[in-house]
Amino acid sequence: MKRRYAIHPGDYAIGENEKFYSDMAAKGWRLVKRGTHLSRFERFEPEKVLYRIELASPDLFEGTELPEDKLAIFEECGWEFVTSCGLINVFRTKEGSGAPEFYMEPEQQAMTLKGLRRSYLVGIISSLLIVAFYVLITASVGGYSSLGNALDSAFVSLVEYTALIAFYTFFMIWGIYTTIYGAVRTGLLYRRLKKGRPLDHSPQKRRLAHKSVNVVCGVLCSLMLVMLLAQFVFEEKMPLPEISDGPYVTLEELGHTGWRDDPMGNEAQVIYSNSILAEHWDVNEYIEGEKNAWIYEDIYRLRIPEMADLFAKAIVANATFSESEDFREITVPGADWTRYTRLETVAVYGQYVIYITYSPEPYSDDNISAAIKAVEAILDNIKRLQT
């Protein structure tokens, strides 16, 4: 293998980066290119090489390249320019070459940190602005209760796509942690240099706590990605059978006759998915005949039964056609509780949560009997599957 990639320390870890590249050279890997997170190396004869990093310190809106005259001075002093990425510029020279250090006074090097300090400050402000923007958007849509609705919607998404929401959450926490950690490390380095303490070009401190956080976050993000991929790979889409073979109900079982002919062109089907928190059956069907009818069903079997009530209330709060205050409680034999509007019904039975949007003909603003019949049929199918 003539080429390899390795994760390098963060931009804030100047001394650690210099030691990392020198250690790789001693193992026979010469640095070729530095990227945002990875460095590329090529196979070479092991050699003793000193690496040094010079930070670009551009003014706001300026480019990050080092001035040509500065590059020329470094090269004249025996430092070979290797690569750059963002504010990081990497130089090297053979050990014992006599090339002088970039700065004789630590206070001078402290001034080069201003661009890096600003970049981390911008990162922290950007993270806060993203959170604030999301809060403002959710608070400006749907009235005073919209923030609560957003949380309910997030809860529904968490149940349906647990791995996706968990990955996004872990990744955001990891990014915010890394940015804050980088800002703190840069600030501490700046203070040490300003006090006249020179940069340690070969630090030995291992910083196990920071590495542990990175490992844990990386493992969690990777695990969630694998589980998310598995959820999509094993998702099943199938034509809706005439007679239900799952917890859902068909319109024929509810007494409707005719032929399946959705005016929107959607095939009557069942979509079964399996997230970390729940199994989910998503069903749609439209029948055209002497009396048309259509039904959409979302049936969840929660792995944590104690979540059922809270999850059902979140569905009520985010119903498609109704406001939460439009729902009224009705009694369905066998169900723990049921709430109903003229089109939508939400029911809880043990660890199952049932959400039906159902429109039978003749249509009426008060289809309670039809809704009760649909929920009862679903409960019968659930009980049948349990035996």
Given for the second form:
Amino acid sequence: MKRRYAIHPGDYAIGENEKFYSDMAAKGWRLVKRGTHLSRFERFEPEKVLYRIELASPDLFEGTELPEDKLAIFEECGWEFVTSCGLINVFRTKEGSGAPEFYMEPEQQAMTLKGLRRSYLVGIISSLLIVAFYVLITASVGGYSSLGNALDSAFVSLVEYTALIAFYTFFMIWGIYTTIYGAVRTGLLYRRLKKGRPLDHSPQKRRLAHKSVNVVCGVLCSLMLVMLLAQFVFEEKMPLPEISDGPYVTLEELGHTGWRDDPMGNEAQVIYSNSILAEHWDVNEYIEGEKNAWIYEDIYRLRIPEMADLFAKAIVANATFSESEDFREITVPGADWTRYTRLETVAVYGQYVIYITYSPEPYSDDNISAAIKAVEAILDNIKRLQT
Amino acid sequence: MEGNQPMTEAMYYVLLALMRPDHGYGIMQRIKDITGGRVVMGPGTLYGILTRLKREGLIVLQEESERKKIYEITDAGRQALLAEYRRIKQLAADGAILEGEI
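Could you drop in the structure for the form predicted in complex with its partner chain? We only have the form predicted alone so far.
The complete assembly is shown below, putting the previous chain first.
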């Protein structure tokens, strides 16, 4: 048996669904099963069939199945039960069979929308709760003291994993839009029926605006998903060379001698990844010798140079070891600006943002000259790459 | 009935049909017969009305098999139907002055 699947209209679009199934039957595809988003069809002779939807309208916490005796009345009237999903129950009858329409008076059908209206309301409330919960979690966990900090952290993630954040955002917006749209359409249908205007079983309205929103959201989500996969697939993890060949610096170049170790389980390596907004080199190295030293480097090359300033400030606000008020302005020749704390240094150079956590021994409260030297060395490497 | 509101046409005919105990489809057929095919009640309408009449105590379940429920009218239902019949009759009688117009 040949079968196919198709996306059906949302639950709120009763008339559109009925027409959709009738049209499919006329093309030789008979409805077999309705799921949440997809319907399954099987190949039959094309036939002229009417489809009608009866909504279950259960009380709170009651099952959504239609009662047996109700089904029996529908079937005795000539309506064959086909499938159900959630509140939607689909019946069919041959065109001209004489089976009566479900409702004499539209007002009676309006009452059956009660369950559907409630389900959309629950949908809207739960999506708002999810957003509120997400904001609250981001604002309170992981040391974020305020919503502002959470935004800075979100901005850093957006630059590093643009596709992931964009996908998540578009997907959420799409979901919330769909729920609100469903609630509005159900409300309008309810008012129409209440006024005594019967349901349109064969609506012709094309609703281009709504369709465009769906197409745009669908395309954006798929695109972001592809970009996200590409970012993970093309991420490169390489052992760190002795002498840098990228826009970063190695401890050897900074004058440390000894042997590389990985006391924190991190082999000296450079991870290169490419997001929509930036290229990112993530370097870490630890040297044990006469004098121990370690360095973490995050070098970003932003595709939009104007963003560098803002992004560097978000990095400062989001620094691992220091509060943003601990940073103070220092001057590194060549850099647009540089901020420094005892461990961490953030600098901007054109479209580059440099964030290093550098600890040369002996530990001292003032590593300022070492930090300046490291940033200068990174700038030299960047300039060498540019020529 | 809620207060003394007039019944809907559909409720009136369902009560009328249930002067003789019957199941859902039978009720519909009877209504079609009584009205000479003028009132064709859909299954959704009928089920909604049966639920409501049952809740209001105007009909009760007389017999129940797996898929079929046979309903019958109660005393309260009979009284409500009679009251409605008298009301409609009165309305028609009052309308007699229209006879010359037709």
